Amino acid sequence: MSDEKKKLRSVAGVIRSKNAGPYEITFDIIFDSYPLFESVVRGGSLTEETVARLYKVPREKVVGIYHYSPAKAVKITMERPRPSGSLGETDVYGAQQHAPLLDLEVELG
């Protein structure tokens, strides 16, 4: 592996999420070329464990993560904390949990 790491956001065109249902939540990542698709993933900075930390929950609440090569994408599923437009739920649409994941330090393999 190499010793060179980028924050994810100065790698990714693309960090979003949105609802996967009302009881999960999905992150995409999508590079705007293969090589840095391709880099990230060999880097392999993108565990569950990883995510896990960067969202205070346990390892058994990141559902997977998924390489789409086809899309230059990556897909992250995980449990939300609580389900979607339930009381004490603050982002009914998910579309503001990406944030973390901004000034991930990922390594380039």
Second form
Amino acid sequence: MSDEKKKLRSVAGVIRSKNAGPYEITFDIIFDSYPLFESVVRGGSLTEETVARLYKVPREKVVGIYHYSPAKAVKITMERPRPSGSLGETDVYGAQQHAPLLDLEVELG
Amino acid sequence: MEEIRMLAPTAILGYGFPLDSFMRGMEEKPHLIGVDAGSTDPGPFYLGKGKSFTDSVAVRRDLEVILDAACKERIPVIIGSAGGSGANVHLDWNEQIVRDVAAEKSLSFTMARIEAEFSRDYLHARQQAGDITPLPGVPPLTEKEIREATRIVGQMGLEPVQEALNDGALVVLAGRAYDPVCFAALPVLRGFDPGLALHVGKILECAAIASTPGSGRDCMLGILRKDHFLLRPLNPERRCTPESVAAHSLYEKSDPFHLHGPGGKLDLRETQYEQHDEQTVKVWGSRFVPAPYSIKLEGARPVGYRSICIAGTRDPAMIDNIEDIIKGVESSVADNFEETEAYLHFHLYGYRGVMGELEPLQQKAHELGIVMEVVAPTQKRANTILSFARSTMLHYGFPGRISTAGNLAFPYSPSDLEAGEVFEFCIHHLLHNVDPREPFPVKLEQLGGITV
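One more: the block was the form predicted alone; return the form predicted in complex with its partner chain.
First the chain shown before, then all remaining chains and molecules of the complex.
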């Protein structure tokens, strides 16, 4: 696998979002296999910049991207637009913010 | 002691569990039953208002099964973050259910109640002394938040629960507590490795969620030994796999390698997961790294009263012009009501309704669901302003309007609903230079006569 682009949902069995406490939201992308996980990590598409652009937030709002091999997962954590449940809230649990990741094209390296 | 067996019946007290799974767990002769009752996920209302997000009938059912079994075997039951948010009012609520169950079933045990609420004066002094720092994404704490929060809780660590167990409590009802505490307190007291104890506690507090298929409403067994632990779901239809358990380390956490808690962090960088038998996973290598003691504080303050109106539109011109129409309604409300405290908001389902400013797609659906919302200093005021905004939008004139009888479809009569008091989180900070036990007083009481 090299120089190939795939939609994230075609290589990951789990793509989810959830609050990590009331002030942060975290995205878990769990890949279908270790080779796919490693290939997406090598491809280097899942960066702070990509996530910031996708969600239209400043780069510094993305607080971390972690490659977690025991679960063949990539984890992305960013600040919530507002603390959970504050005025203007659209998703108290943060469980429905994952959809833009589904069709994100990632390089396989 | 070679091993400690821990039974986790359910992810949240009141979520329920199959009796068969629970009985299978009891056959393993567990040394303790732990239940974490808490979460901030349901939002700021429950801490702010002092309500539980679980139902008292459901909590009572879970406790009837758990307390009955624990009293027969004389094993401790440890409930963390009682009542969901773990303030005194939540403890009162949960304590009454424990008392009712004990009386109904003629159970005898020593109960410990551990409070986790902090006084404003105490926190004000600590804030002045520079002992309170914000968690990521949170502004620094000021006197205003301390004054406005209806109640402020802190997450206790292992020590207050260990004190209660040392004093002979069979049922420990703890206020706000760090999630793994209801499992990790006893084994660490008995000399087991704190890294492994906290890690197994972190997984068990979600019961069978870390199995596959996962469930928060089913039981899990944790077996902690000197240098590893085992996890096994207690329903034959589920199994733990290295992936299911490892993936749980991601769940609801910002960083999968480092989990911060009172007195240190759990370092999972060297953790190994291995299939032990068909249903069971073996875990080792998790380390506890001590740090100066700090306690996470949580508080929510009232922001007013909410009224909402649910409506829809199927009119293409209305949908095309929806932003301008909303601006028009807003300015009409501003012209008619002077107060600036009222908050008026339109949720548009079919147009960025779920993601708001994070939504990358800007197209509109062929129909829009509209939730009009007003938050004002009193319920009456919120009702009045909502009524004005709703009728303004219903009859609002806009360019290209053809459907001149009314712009909105209402599913309900009355169209406007009172949603009650509204809160927001305002404290999510760390308190430093603090004793692990002093803020969390332990009170013991004997229930139901003489203990055998």
